[in-house]
Amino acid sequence: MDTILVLLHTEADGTLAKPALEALGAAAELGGTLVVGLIGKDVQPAADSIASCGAAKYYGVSGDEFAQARYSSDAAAAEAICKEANPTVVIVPATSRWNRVLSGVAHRLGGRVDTHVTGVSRTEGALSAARWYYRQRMEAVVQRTHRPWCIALEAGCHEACAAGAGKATVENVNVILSEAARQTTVTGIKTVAADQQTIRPDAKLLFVTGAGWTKKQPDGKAHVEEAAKIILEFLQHSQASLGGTKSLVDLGGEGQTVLPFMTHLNQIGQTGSTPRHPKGLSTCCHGEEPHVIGWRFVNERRAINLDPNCPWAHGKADVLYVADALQVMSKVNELLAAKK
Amino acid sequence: MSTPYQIVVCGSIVPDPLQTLEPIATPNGPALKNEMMLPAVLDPWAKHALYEAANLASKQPGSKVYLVSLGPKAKLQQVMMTMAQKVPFELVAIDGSSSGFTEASEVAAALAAAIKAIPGVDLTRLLLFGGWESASRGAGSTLQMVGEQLGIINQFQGVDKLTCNADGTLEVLERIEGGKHQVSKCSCPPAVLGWATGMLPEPPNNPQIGMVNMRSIMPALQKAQPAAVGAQGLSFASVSLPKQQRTTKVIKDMPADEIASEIVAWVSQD
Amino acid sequence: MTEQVHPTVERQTMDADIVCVGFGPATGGFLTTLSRELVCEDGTAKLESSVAPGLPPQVICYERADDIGFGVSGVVTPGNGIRKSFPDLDLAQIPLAVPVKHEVVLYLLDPLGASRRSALLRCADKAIRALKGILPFEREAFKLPYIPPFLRKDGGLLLSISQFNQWVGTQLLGSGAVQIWPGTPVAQPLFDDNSVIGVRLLDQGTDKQGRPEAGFMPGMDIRAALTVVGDGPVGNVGREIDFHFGMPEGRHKRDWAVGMKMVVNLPEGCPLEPGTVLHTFGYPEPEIFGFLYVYPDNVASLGIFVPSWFDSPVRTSYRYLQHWMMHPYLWQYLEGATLRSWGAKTLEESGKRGEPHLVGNGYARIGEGSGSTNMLTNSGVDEAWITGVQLAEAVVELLKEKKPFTQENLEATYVRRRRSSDLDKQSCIAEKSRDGFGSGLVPGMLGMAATGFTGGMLNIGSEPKQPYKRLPTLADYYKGRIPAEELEQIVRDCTARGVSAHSTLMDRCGWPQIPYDGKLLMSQQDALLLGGKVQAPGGYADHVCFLYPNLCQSCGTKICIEVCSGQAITPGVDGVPQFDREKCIHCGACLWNCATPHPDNPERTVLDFRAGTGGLHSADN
């Protein structure tokens, strides 16, 4: 029987945040011993949240070196999490700092590893984890011999543990660093201030720009600043997450005149991010397979393209509006404006 | 004062992002349709690496970048052709599969070996970079277990900027969640590295760069050692393409007004 | 004039000892035969540098598209060359390479009777229909009993020469004794007084006009004792060559073709055997000829030419080729097959009229831009790949009796050789086997006739035009089918929607709606996403220009609109047609369709093309 060690990370208030609770849901769902792995500040009060979720037992690695995001403290402490629990199945959360040192934990502990897994689940007896190749352009099933099997759970593909809270007993696992492992510190977050984030992950709609807001419009001329302004201000009103296709975000290495806030933080599909958002519109977008790859996970599509032939949007989206953006856009902002 | 490093920018081969991909079933597990067929470029995020390599090396005399590729000896030469003119580098090629389809911990065996083999490395001074994800196998782990083999535990993923300062520091700048970048600073080399975008253009062509380049890179193609790269304890239950078929509804001559209604009761509704 | 832009900087030079324009079949030709005598077993140099002591010759080739199997074609030809360059050739080292088997000849006739057929065409046909039980008749094809020697290609190879091409590379760079460098285009020669010195590759970070901006980086001079031009068909540097020296009395190019294709994999269960070869004619147009070559794995490459005598101010390639698919003959195999790869690229179709000065001071044409296809038997990939093969035996020639490249010892060795040669006899028999298709298909075959049987004894024909000189106007060509108003309509909706016309006045004419399946017929704009993979690198200076803005805005038939194979030229404002190079595929139809003659050179129009990046990046073609 498998013993299954769900290792999660506390967030800087000390709680778990959705994509740990969905990786332990998940994990609760597949049979086999549940071991809960806690890693922070300070892991207890996380650790009574999920009381009731089953666990078998808690490990955590706590202190001041554990609240840091770092490579060398997360992986000794996972390491050592995972000696005492002996798992045959790790599962963690796909977030950046699991997905930061997951394989390398797997190659300490000689076991294997599978990172932006959109489901577990087990079919006569037999584990199985569907993930990814060549860019979200194909999905497969896969299955390993090797344990400890190291997987990364995405957010989003399971619903969340909705165990209740209580008192857990937690296990402290004692890891000392040695003076190498305090090499690096994370000495902050930088971001950028909240009215010009356009980066949104928990929104429910994702707004994608293609290079055609750059483009002429009928008039024989390109109106950047007024594309930029609709585009914030529809951002602003509708609180979406802004997506760009490779092509509009690319603009910005050739010394054209583009968007000002739009960065390749912002690109999504082949060489971008492939986010998850219940719904997507997409505006002035042409592309082809590969690009579609950036609203793969996003539910319910619409488009506007001035082509109705426009290979993005057919097949791809549910609604195509044959229109000017830029015109169907503002009129958009008005209403959103007036409905407030 | 600068601080001379030596740079190993891992980096494989992956098809064109333009070509169309079809996987399909063979007695050595899953492939993709023609795959010898498919022109082949350096992996994006590997090249966006590359190009930060080559100008911290710039920057800092006495760098050296190697370029360490794993993949079928005749798609690297084909790749070395675009890559060659763009920045300097010396190239550790690997005769061996490129699929996505093989294991990561079979390719970070080969890729720290032929680091290992690198003659005059020197670990301490050693900056490994690479993609924080390949287009091939999209996993995002290789990298982070050739630094564990080669001893590494200052580690960083999807890093967008890398400033090495005056007193020998390093200060990282990696993408996390939201839009945002984690800043860490790590006191001495060696390090991992395994880049986002980076902040660097596409380099021009040059063709000075390629002749030298060149010289170099043909007798490590002659070179190139083989290596059995497989997928060890893995099978493939599935592998097929996403069903991304929908019916569109096409609507055309609709007023301006009346789609930004729609959208609007659209986009409001839960 | 809308003036080339050189920025006057300081350009970087470099040396080598021969630098090549453009890698196809002749500098394939020209790499492996030289690249055999450069280098010794152990490594070596066997001959050695001028600009590198102690090291063989440095040999570099440019090539303008980004990968060196980009955007080139499928073709049936003899391979004699290639053969007797690679004796032990192993087809199945090259994907889709495989040999001739069958070979049929079609005339096609028109199932839906929108096509533009003499009254001599339609009395044929109708011939052919009423004896249909008792010729060779299928599905409104007529299979030709005979196929006259000179057009058949026993014992020939099919290839993709996207592969063949990545194959050939692959060869010379494992030889380690010369560069390829795609993704390089070559701005122009460099002349010195008579003599090409070596070439200026394009500027890199430069706005759509060619200014400098950030990231500027100047075309480097790679000056060269030989310059080998193999440029192709519309080759910018083949071109400024011509212009700058001249072509030799009597030569001129003006029989072009464009030929559009697509790799397709055809639907399951399809009889069609590999080495299959189909050649059609008579339909969609009379003018438009077709083919059909089957590869093995079920793949196929097919297309069709429209050239240059086809008298339409609206011709068009990818409609037709979309009817010429649907053929009832064609279509039994073709239905439910799927879109690969799609692509076009243009012909030079004058053969040895069209030949240039081969040679001069620092230079040496090889290939198609040199005049080398046969127009008799059709075959032009092995030509090519001969004549590179006879400039390098010039080269190792004077290389190792240390002569210079100059025009008298490139005469003696490369030009002697090519004019001894069978290539140069027979190319010499098929001159003007296609004049008379300057009257129409009827007399066009029997030229070709008369010329084959009689070793080139007897023609059909006079001289050609210019293509501008024979283009009728809209209202001309329309004459009886569209009324003068409608038509006048048509064009101002087509103009003011920023399209061309001529899907609008095939419609007219009778054609029906392409019922696209999102497989194998689909919108233009589609095949160029899903089969072309069109990519147009920023920061390099748009490669097709319009160089006199006031007569493009006098042209009556803007016939680069129509013409052009990926959409990329449409209406501009005040008459000006406007490119968009993202959807530019690099065929340079538009060059040589342009109807407005050049004022300073009746050989030469109005626009213009010149060195450019990017393009299709299909690998099967």
Partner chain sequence: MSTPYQIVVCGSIVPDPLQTLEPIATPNGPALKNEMMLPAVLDPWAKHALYEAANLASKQPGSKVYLVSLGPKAKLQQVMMTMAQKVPFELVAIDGSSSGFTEASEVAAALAAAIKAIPGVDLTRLLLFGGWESASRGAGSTLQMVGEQLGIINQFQGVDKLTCNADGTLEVLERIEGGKHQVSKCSCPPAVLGWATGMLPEPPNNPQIGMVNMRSIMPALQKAQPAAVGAQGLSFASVSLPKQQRTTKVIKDMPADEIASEIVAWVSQD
Contents of the next structure:
Amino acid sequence: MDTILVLLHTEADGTLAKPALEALGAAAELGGTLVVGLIGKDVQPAADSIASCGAAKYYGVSGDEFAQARYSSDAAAAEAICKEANPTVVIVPATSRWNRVLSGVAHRLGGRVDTHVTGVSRTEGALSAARWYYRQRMEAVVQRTHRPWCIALEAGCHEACAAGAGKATVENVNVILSEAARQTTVTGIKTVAADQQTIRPDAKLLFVTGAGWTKKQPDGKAHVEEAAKIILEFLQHSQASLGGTKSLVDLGGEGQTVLPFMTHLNQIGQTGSTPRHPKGLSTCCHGEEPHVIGWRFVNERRAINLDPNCPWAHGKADVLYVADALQVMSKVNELLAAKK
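What about the form predicted alone, after the form predicted in complex with the partner chain?
Just the single chain follows, nothing else.
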């Protein structure tokens, strides 16, 4: 029988984010003995918020030194909790904080690690982990006999745990950091303004732009500034998440004019990113294979393209609108503005 440890870190306000609750929900369905480990400035409120999740024990490492993400302190805290809990399986949400340290923790424990996992389950009594390979073209189901097995579960792959609040008994694990482990300090956090944010994982709509937005329009001229204004206005009205194709992202390296807010972080498919928004709208895209594969988990897919024979028309989109995306989105912005 496996002892499954779910390692979670608290947010700045002391709560647990949705990816943490998703990892907890996935682990709770696997059977075995469920144990929760928490890291943060003050972990008691977070433990109380999931008191009815069915965990046999709660371990916590808390203090000002563990409030912010830092490899040395996070790795030491995770290692200490693992040694107290003695788990056979360790599951973490694939946040940037855990992705940074999980492989190192697995090495310290003499275990094995799998990242970018999209599902965990029991197959004939054995624990299985599913993940994608070869630029999201093949899905593999992996089983390991080596223990401990550390697994980083991608966000959006499981329903969040709906455990009710209560009073949890947290066993505090004492971690003493050396002077060298405290050398890295967080001096501040810089974030973009809310109206400038383009990546929204929880948005209902994924709005994807292709290279056509920066190409010559029917008047023979490129209107990149106008295109940028239209896109940003739509994102502001709809609160959609912005994605892009590799061809659009790479234009800057070819010396061409690019959309100023488009980066590789917005790229869909080629980098292995697989958004899971309920709806998707692809504009001026030509259905490149990695791009299409990258948003296979989007439930309802529509596209706008002037070319009726583009790959989106061949079974890759539920609906294809043969139209000029700049004109269509300009009209959409007018309609959205009129509703406010």
